[in-house]
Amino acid sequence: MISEQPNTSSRRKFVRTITGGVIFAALPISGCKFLSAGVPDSAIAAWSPDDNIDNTSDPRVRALSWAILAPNPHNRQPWLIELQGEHDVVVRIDSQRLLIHTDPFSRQILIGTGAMLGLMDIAAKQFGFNTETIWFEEGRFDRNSIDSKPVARVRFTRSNEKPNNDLFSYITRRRTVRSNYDINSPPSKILESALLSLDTNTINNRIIVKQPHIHLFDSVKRIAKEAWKIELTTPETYLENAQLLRVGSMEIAKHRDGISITSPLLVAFERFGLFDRDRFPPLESNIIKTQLKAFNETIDATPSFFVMTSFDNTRITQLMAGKTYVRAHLMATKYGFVMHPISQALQEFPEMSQLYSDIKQILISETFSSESTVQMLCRIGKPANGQAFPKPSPRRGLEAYYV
């Protein structure tokens, strides 16, 4: 994933292209519309749900209104949701809005599906209702392929139990914040104590810090590196993230989807045609330089590692990962703590295979089958002082995911 730069500039620019040459004086960056770059309140108009549902609508319709603001890969949000009979919700992948490149096998996308449904069962919870769920009624997908063929069944059933799940509260607080963390602020025991008792016979968590686990710590530090560089200069992963940025508040309002980015200089360069996101840049280019530099700061600036291990790789598993991952989230988000994916070396492209290794190697215990798989590596801290806490990510609204 490209990450956006904060931008400090004042009103007038001199900026130079990417490539290095044409330099644009006195550029007026700030009030132009063609050159808005926040992200406009209403790509992210989903993240109030009370104010969007009313309380006595269809409790399905409640508990999805909560649900679609689940984390998951690239914010491609690639769910298809169909209310059949009084009762029900079918849940489909989207075959359109699938990772073709960085996630080849889809197992990204079903961890982004499964946090989905994991806010569906809290949300049901909440509002008064049990949740049961029948997986792949028609058959599993492959490991090499998705199909239309439903991920879940899940129905809704009146409970007599009143809500108890704190993490309720906290759905419309979580951020994925990929900023500098605050060094000596790794999780507080509370915290980590909360975070393993996720642990399930398929799922396995685990926190990294440096102390007393520093070469391992150095290792995953080295690896992530590695593995955002291998993306960055891989011309169908680079391509694959660059069609799915959408610079500026136009394109963040019209697309409410992708990797939002908001850096007044950035939108400068794409409006101008600077940045070419159709063509792959030469690896000594100043995009590339600059990613790299702005990655490897941010894994500096990381105190701890959140790591999910399981002890097989079925779809299932992988839907599992992500209900457990969405809570983990929410436990992070009660205590105060923040956290950032970064799912580089778990990807499944060739150029990626030797780190894919690697990155198992040290992560997963000898007494896991060749099958085991790491599910999620994760930043895991506060952000450092001064970094602005951001807002959420936009989010297509329920009735883009009705079919």
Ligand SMILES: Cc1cc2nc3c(=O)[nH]c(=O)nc-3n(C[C@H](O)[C@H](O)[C@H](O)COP(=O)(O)O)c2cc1C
Contents of the next structure:
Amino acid sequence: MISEQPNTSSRRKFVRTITGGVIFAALPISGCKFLSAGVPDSAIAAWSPDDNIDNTSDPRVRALSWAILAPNPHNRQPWLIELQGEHDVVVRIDSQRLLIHTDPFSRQILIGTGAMLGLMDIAAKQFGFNTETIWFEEGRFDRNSIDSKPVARVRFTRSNEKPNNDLFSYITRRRTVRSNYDINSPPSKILESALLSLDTNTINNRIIVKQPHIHLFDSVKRIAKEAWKIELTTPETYLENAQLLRVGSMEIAKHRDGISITSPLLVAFERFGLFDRDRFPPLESNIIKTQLKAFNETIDATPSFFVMTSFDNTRITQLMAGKTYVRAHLMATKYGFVMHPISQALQEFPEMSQLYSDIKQILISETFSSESTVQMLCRIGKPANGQAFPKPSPRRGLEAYYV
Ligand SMILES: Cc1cc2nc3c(=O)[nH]c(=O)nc-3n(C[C@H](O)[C@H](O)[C@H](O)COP(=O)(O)O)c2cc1C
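So the form predicted on its own is up there; where is the form predicted in complex with the named molecule?
Complete assembly follows, chain above in first position.
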């Protein structure tokens, strides 16, 4: 049983008086809307941008309808978008959609916004436009907080160049894949060199495979596992994550954000009050033990890690890290590989500080500055045999981001 303390809701009290087995056996789970688990089509309609926006639309709207498919932390989709005049898109951060515990300085939120802007550039090019970006035209927000000032003004101008833009066609095929990978399939040489070619003066990409980096590879695995344990057993970060789970079809359709839970068993547990997302579970509870075990197995089923570090950690660098990350993820998709960010050790809440400094120490070269930062740490590989390719993750749809 997942939930062990009494709960106030009458539905939950009712369930608790009966053993879970009896209820689940008695219920016609399939066909019952209340218990349906899959991702509904309405939640992923944004993944067919051509069906939603025709090619005579404003090119900014067309490009944006592809841009919102960007990877972003916890699928918060923290963007506010304004079309200004005939050529400009102004992007701000939605302060209601931050991750105040797991991402206290909103570094990951900025990476997700950079990824969205990166896809906007790629899509604009595809539709015959160049983009020019003015960053923080009303001033940068500081290192510790986010405000309502614009992050970027993106100006669209007609281009005479023919699009040479092969990453565009992978935008709708990209997924974050959290399943087990084949440990014998690290990135091919061609993918590795494509990823390294994304390096800039500030951003450095790297692949870590077991051979020849055996000690480094094992250290990354160890830190990743310990970091997940800390995130899961710190009440604030556990609860922030739990409250962003969208359990079953009804919740997924309603919110179209967060992390979708589609396991019929978990949906049933939740519906009958046995998985209470408002309560921090005891360390020895099944919910914690099961999640630790599953994550550790996933980390063990990893042939290689993709690491993105930066020389400094300015707000613009964080946005550029996002632009680079989404290109890297599209390249992996192009060459038949999948990726899964594992950000726990990169998170800046106090309980994580030791592992945060450990991961920095092993992944950042000595020539870097004290501001140097590990911006992304990801698993990269091919899904193991028999692992299903996931459905796209929900998006709220363009209308939801307009101010
Ligand atoms: C900065 C950043 C950090 C992320 N960290 C994690 C993570 O720690 N664990 C995870 O499973 N996914 C992580 N993701 C992936 C997001 O959860 C994912 O992009 C989002 O749910 C949307 O799904 P999609 O990428 O399949 O479109 C991260 C993505 C970004 C951009």
